[in-house]
Every structure is written in C-alpha cells, then in structure tokens.
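Starting off, we have a lone chain in the form predicted alone, written out as structure tokens.
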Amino acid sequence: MRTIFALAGVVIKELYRRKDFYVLFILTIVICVIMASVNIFNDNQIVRYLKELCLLLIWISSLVIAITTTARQIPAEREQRTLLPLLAKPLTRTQLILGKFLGCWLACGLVLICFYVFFGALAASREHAWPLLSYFQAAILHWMALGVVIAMTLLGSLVFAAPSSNSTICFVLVATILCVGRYLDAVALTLGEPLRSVIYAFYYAIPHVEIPFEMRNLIVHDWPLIGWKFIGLDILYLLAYMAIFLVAACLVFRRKPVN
C-alpha cells in the first residue's frame, strides 16, 4: 500500500502543476459570477436557475479533469521510458493500476471539495441557507461516479493507441450514458423482439453514472434527502463497475509489452 500511495501522491502533484484545474475553475467562477450579479425580472426564484447552471459547468469540469489526467498516465510514461524502470523497481503491475487509479480519484475528490465548496458560497449569498447534507450526498455521489468515469478511462488508455483518441472516445460514452442512459429502458419497451432484450442487455450492463448526475435536482429544486440506505446501494453499485473496470485494466495490462 506504501508504493501504491507514493504512486498516487505523484499524481495528485502532477495535476497541481499543470493548468487544467486551474483555468477550468476561474472559468467557472467568471461565468456563475457574471449569472450571480444578473436580476431578471426581481425574480427571487433565479437562483435555481445558477445552481443548475453552476452544478452543469462543475460536472462538466470535473469530467474534463478526470479524463484528461487518466488517459495520459500510461502512455506518458510510456514515451518519457519511465514505464520500464518503474517496473524494474519491487513495483508490479497491478500496484502501478491502482496508484495511477487511485492518484486521479484522490485528486478529482479535492477539485471537487474546491468546485463545491465554492457552490455553496454562491447559493448561500443568494439563498442564505446552507444545506450541508445535501451538497454532501450530491458530492460522494459525484466522487464515486468519477471514479468509475477514472477507471474506465484507465482501461481505454491500454487498449487505444493515443490518449487523444481515449479521451475522445470516453467523452462520447459518458455523454451518452448521461443524456441516453436512463431512457433505454423506456425505448426497449416500445421495440419488438429480439432488439427489445438487446435494448435491456445493454441498460443493465452500462454504468448508470447518470444517477449522481440527476442529484442536482434534489438542490436546485431543494427537495429532501434521499435515504441513506439509499445513497449506500449506490456507492456500492459503482464500486462495483470500479473493480470491473480495474480487474479488466489489470489483466489487459499484464498481457501488454511495455516496450
């Protein structure tokens, strides 16, 4: 566990010093500030519409950082031939997965303490409330979605040749299972046989990280807390597509020259 968590500490030190967290995160505070100071209509209810907007442009945000930083891990070490001498060292291949892995998962979980943190601030100014236990669910929630997101990624970036076509092809399964993913079932009903049970196959097998997505409704609209009992299965649903997702890393990394 020690190699694995200095594997992930250069991670999270390598996403400090480059610029995309950084300039994502001004990014998002000049836009959901510019919203925050605009009054249409003296509406008091507009406030929904920024925490909608604020909450869109963190999970846009935070999917550009965890795909981006994933889909380079292997392949830079690969083209800067540091991959091979970190395998000479008493470091297998699975502890490189898992401290790759877990690296992007701890540092996509503090760009999200920073990107929440900074939400509540703007909601409270406007609402004067601050409801800690909901923004807690939606952010657990987004935390664990991301590291499915993370790991899936990690697979891709042995499977594709470049990070760029990784990347580009992460970007399209997320986007769809966010804005596709929880209709197929709806769709699989109005289908014939045998394309309804392929319909249905496929909703079942996906990862539905459109669940945590649809938390931002429980805030925008301040509605009540989901069950903890609840919030529990769905940690342990995408824990689960976590461990698929880096068994499937692992044993593809195996099989895989590194020179």
Second form
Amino acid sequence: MRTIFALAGVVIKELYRRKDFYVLFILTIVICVIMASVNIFNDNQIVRYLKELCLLLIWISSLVIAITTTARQIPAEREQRTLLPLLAKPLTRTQLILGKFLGCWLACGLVLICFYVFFGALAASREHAWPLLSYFQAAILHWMALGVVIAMTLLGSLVFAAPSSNSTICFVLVATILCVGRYLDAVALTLGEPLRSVIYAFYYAIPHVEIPFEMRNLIVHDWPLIGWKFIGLDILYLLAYMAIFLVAACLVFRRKPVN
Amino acid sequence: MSVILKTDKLRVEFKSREFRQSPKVALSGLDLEVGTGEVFGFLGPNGAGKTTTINVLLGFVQPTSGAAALFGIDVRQPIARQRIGYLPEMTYYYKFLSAEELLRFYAKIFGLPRNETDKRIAQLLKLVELEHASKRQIKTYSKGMQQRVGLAQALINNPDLLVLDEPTSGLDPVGRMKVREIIQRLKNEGKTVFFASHELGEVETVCDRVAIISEGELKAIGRVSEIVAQHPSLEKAFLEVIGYKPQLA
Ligand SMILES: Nc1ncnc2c1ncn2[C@@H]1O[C@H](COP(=O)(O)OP(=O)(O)OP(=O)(O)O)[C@@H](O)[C@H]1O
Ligand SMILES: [Mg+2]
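If the one shown is the form predicted alone, what is the structure of the form predicted together with its partner chain?
Expanding to the full complex; the earlier chain stays at the top.
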C-alpha cells in the first residue's frame, strides 16, 4: 500500500508540474467566464443553457486530462528508461499498475474539485443558490466515470504502442459510449438477427459511463436529488468495471518484456 | 564466503521479429558465482550479453532456460531485490522531480522509516556531491550529474549487493575516480559489487575477480592477478580470450 501511494504521489507531482494541464484548466475557466458574462436577457432559459455548456466543457476537459495523463504514464516510463530502476526495487508489477491508476485517479479527483467549485461559484453568481448535494452527486459519479476511463486507458497503453493512438482510440470510444451507449438497446430492437444479438452484447458489455454524464441534468434543470441507493449502486457498477480493466492490465503487463 | 549471486546454465534467446528467423541467442550456458564481499568485474565486447545477464538478475528478462538467484532467492520473486542496488546502463530519471524527491520516492518503495530516510539522503547527496543541486529538477542536470543521481539511488537502501552496468560511462576522469573510490569504500564495508565495464584499467584496480564473456558464452573467469600473470596485461588477456586477431600486420 505504501508503495502504491508513493507511486501515486509521483504521478500527481508530475501533473501539477506540467504546463499543459494548467493551459486546459485556465482555458475552460476563461471560456465559462466569458459565456457567463454574456448577459442577454438574464432569463432562466439562458442561465440553464450556460450551465449546460459549462458542464459539457468541464466533462470534455476532464476527459482530455484523464486520458492524456494516463496514456502517457507507462510509455513514458519505458521511453525515458525510468522503468528499469523502478522495477529493480522490490515492487511487483501489479503494484506499479495500481499505483499509476491511483495517481491518475486522485489527480483527476483534485481537478474535478477545482472544476466543480468554480462551477458552483459561477452558478451562484447568477442564481444565488448552492445546491451542494446535487453538485456532490454529480461530481462523485463524474469521478467514478473518470476512474473507469482511466483504467481503460491504462490497459490501452499496454496494448497499443503509441500513446497518441491509444488516447485517440480511448477518446473516440468514450465519446461513442457517452453519445449512443444509452440507445444501443433501442437500436438493437430495430435490427434483425444476428446483428441484434451483437448490438445487445455490446450494450451489456460496455461500461455505461453515460449515466454519470446525464447527471448534468440534475444541476442544469434543478431536478430533485437522485436516491442515494441508486447512486451507491451506480458507484458499485463503475467500480466493478475499474476492477475488470485493472485486472486485465495487470495480466497484460506481467507478460510484457521490459525493453 | 557464501555465494550471493549465482546463475545456473543460464540461456536467453530473443525471438526475432522476422518470420522464420532463428531466435537470437544472447546468453548460452552461463554459470557464474559471486561470493559475499567480492568486487566482481564483468567484461565482454559490445553485444556480448552483459546487460542481458544483468537484466535476468533483476527479473526484467525471463531466462529461456536455466536459473538465477540472488541471496539464494530466485530472481523472479520481488523480495530478492530488497537488498540490492542497481544502476542501469543508460539512465534517465523523472525529470520533473528533484534529486531529493527522487531519493525519497525510492526510499518509500523500500519502506525505509522517515528519520532514517532523511539521514540517508543527506549522506548520499554528500557522497555524490549533489548537495548544491538537490532541490533543482533533474531535467536541469548535466549528464554526469544524472549518472551520480543514479549512483545515489542505487545506494538508497544501503544494499549488500550492488549491480552496476557501466557505472563510469559518460563521467570525466575525476568522476571516474570518485566512482572507483565509492566502490572501494563499499568493498571495505563488506559489500559485494558486480559490475559490467569496458574500462579495463578500472577493472584491474578495483576488482578481485573478473569474468569475460563473448557472444553469450563465458570465456574466462578468475582472479585478476592470475589472469594478468599469464598475459602482458589485462587488455591483452581480454583480446586473446575473445579471439581478436590484429588486422594490421
Ligand atoms: N530486447 C532484445 N531483443 C532482441 N535482441 C536483443 C535484445 N536485447 C539484447 N539483444 C541482443 O542480445 C545481445 C547481447 O546484448 P547486451 O545488451 O546484453 O550486450 P552488452 O554486452 O551489454 O553490450 P554493450 O557492451 O554494448 O552494452 C546483442 O546481440 C543484442 O543484439
Ligand atoms: Mg550493455
């Protein structure tokens, strides 16, 4: 455990010492602030629209940060040859994977806290309300969804050689799930066999990270809170996917030659 | 004297990428034994298999057949690496960390207690003369400084066995001298050092025993004094053992 936290600490340090992360972060904030300052009619509709756009932007930024950070981890260790002195220490490869995962996940958690606090402040400046529990529900599921994406990217970084192709594939995959994942079963219904079974299989196999994505509506439309039981179940569901991807990553990494 | 490092009929083949090419044999039937307290030099021309041997010892490469053990523990178990220090051939470290942070990170992996870590890091930074730069990020270091960071990280756990792959490459004469002194000092403390090198002069001065390999096979092994006694110099011995014929008459 100590080893895993030490590894995670290095990942987090790297993230906040690199500049690209700040660029994305500040860009998101600036765009949101500019949009918020466009004071057209100040009617309810506009505020909602703004909130929706800001949240979408936050989702995209967080996904980009999560995927690019994770995709780079192990290839960079290999390329810069830091993997050799590291693996020469008494640590197992499983610990290495878990440490990298935890580091990326915690780092993204910190990023999300910044984003949501900023969003809350922005919304409060227009609406003078702090629906904290709604924010919490949306943020926690957002974080869990990022966990799944990170675990998947980590597995991808072991399978695909180049970090850029891995990031692209992961990004396209996640975007597809977010956009159409929910409708796959409906799509399947309209098709004939055997395509229908294939699509159904996909529908049940893919991690449904679009549920956290839809939580945006909770904030945008000021909907009442979701039942905590449902939130808990969804967290368990997403944790299960993280575990599956991580186990697969450990199995792949164990077989992989170091150089 | 007990055996601290042992390889037994070690054979390593690298599968070639091309279709239906025979695999590349990097090591074949390598038997080595290094005892506690020895400084052991590992010599061989480029591509002889020195780095491959070290990679097997650290568990990076799985032997095709044969076995290797450190402290009597099979190298496939991570615990075999608890008491060793390792300096890779070409090293770079996390560029965005400072030397001190890097050493602290590795100390955590070894599970050193905090107060001991602080003491150890101060000692090591003094030893490799990086105190003045310890707070700077490693990306601002010169090559020699990076090599010295590598040496410091290899010593962080106060290892009983040190595995060094060309520790003096890229260092200036003063730096080489320092590395030699460090090896000498470790030897006086009763540590074992196993190192691959091309610097025959250096090997001659610090090593107790040497092994010479060529094309993956052990060609000679013995005390430096014995080998030197049979030949005019270690260099001549080396060239003869690997079967080098002078090109110019
Ligand atoms: N990953 C690999 N895949 C294929 N062949 C390899 C691999 N690693 C090493 N080899 C081959 O194994 C042989 C031994 O290489 P090794 O790196 O052990 O040599 P070395 O003695 O360390 O040489 P040098 O003095 O140049 O460092 C070489 O012929 C090399 O081409
Ligand atoms: Mg080598």
